[in-house]
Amino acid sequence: MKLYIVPTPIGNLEDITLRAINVLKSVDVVLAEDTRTSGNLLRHLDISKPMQSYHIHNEHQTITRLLERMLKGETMALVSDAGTPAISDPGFLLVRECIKYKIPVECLPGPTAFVPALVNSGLPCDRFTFEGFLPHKKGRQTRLKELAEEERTMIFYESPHRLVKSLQQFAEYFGAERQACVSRELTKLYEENVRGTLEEIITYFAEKTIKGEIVIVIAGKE
C-alpha cells in the first residue's frame, strides 16, 4: 500500500533517474496523465505495467476508487506527461487524500522545468516565486497588478501561442526595461534561452513561429 510520485523527463529521456526506473518496475499500476505519452516512456525503458488514465478531467471521479485499491494493498506510481506531478499538473488532490487515509506517499526527486529555467536565466535564484500559469481572463489583471510590486524573481509557464501577448502584458505592468529570460524546449535538441529586457525579448519573438514548452523568468522589482 503506497503512492509514489514519479517525475518523468521534460524532454531528454536520459533525465530519468535509476530510482524512478526501479519504482516504475515495482508498482502494481502506473497512473498516467496521458497513457499514450507515458506508454512511450515505459516502452523506451522496457517496462510493462498496467496503466490507468489520471488527469485533470477525471481525477475527482477516480480518486475514491484508487484509494480503495491502495487500501487493499496495491502500490501505484503517479506520473505526468513531463516533469513532476502536481506542479501545474494533476496530483495534489490524490496526495492530500492519501495522507488523509494514512496511505504512505513518497515523492521522488527529479525533473521539473522551472528549476533549470531559473538557474540559467542569470537572475537571482536565492528567493523566487513560482506562479505557474496565470489566469487567462478572470483575475489576470488583479494578479499582474499585485506582482508588479513583487521583489523576488518570478517564474511563469506559458503556451507558445500566448507568449508574445503575455510578454506585452508583463512589459505594461512591470516596465519594458525589466530583465527577463524565456526558456523554450528545455533539455531538447532545439533548447533556447533568450535573455534581455522584456522589450528586447518581445522584439525577438514577435516575428517567429513559436513552438514547445515555455518558461518565463522575470526579475523582481528593485
Contents of the next structure:
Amino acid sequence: MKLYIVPTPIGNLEDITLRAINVLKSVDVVLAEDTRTSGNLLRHLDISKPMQSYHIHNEHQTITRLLERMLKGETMALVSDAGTPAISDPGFLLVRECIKYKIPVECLPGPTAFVPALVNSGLPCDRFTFEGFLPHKKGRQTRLKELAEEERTMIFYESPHRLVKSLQQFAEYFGAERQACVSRELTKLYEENVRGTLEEIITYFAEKTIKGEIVIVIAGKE
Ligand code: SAM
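Moving from the form predicted alone, what structure would you give for the form predicted in complex with S-adenosylmethionine?
Whole complex next, starting from this chain.
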C-alpha cells in the first residue's frame, strides 16, 4: 500500500531517473494525466503496466475508488504529462487524501520546469516564490498588485501566445527596468534563456512567432 509521485522528463527523455524507472516497473498501476502520453513514455522505457486515467476533470470522482484500492494493498504511481505531478498539475488532492487515510506517500525527486529556469536565470535563488499560472481574468490584477511588493524572486508558468502580453503587464506593475529571464523549451533542442530587463525581453520576443513551453523568472523588488 503506497502512492509514489513520479516525475517524468519535461523534454529530454534522458532526464528520467533510474529510481523512477524501477518504481514504474514495481507498482500495480500507473495513474496518468494522459494515458496516451504516458503510454508512449512507458513503451520507450520498455515497461508494460496497467494504466488508469487521473486528470483534473475526474480527480474528485476517482479518488475514493483509488483510496479503497490502495487501502486493500495496491501500490500506485502517479505521473503527469511532463515534470512533477502536483506542480501546476493534478496530484495535490490525491496526496492530501492519502495522508488523511494514512497511506504512505513518496514523491521521487526529478524533472520539473521551474528549478532549471530559476537557476538559469542568474537571479537570487536563496528565496523565491513559485506562482505557477497567473489567473487569466478574475484575481489577476489583485495578484499583480500584491506581487509588486514581493522581494523574493518570482517564477511563473506561461503559454507562448500569452508571453508578450504578460511581460507587458509585469513591466506595468513591476517597472520596465526589473531584471527577468524567460526560459523556453528547457532540456529540448531549441532551449533558450533570454535574460535582461523586462523591456529588453519584450523587445526580443515582440517580433517573433513564439512557440514551445515557457517559464518566466522575475527579480523581486529591491
Ligand atoms: N508539472 C510540470 C512541472 O513540474 O514543471 C508543469 C506542468 S504545467 C501544466 C506546464 C507548464 O510548465 C508549461 O506551460 C510551462 O510553463 C512549464 N514547462 C513545462 N515543460 C517546460 C519546458 N521544457 N520548458 C519550459 N517550460 C516548461
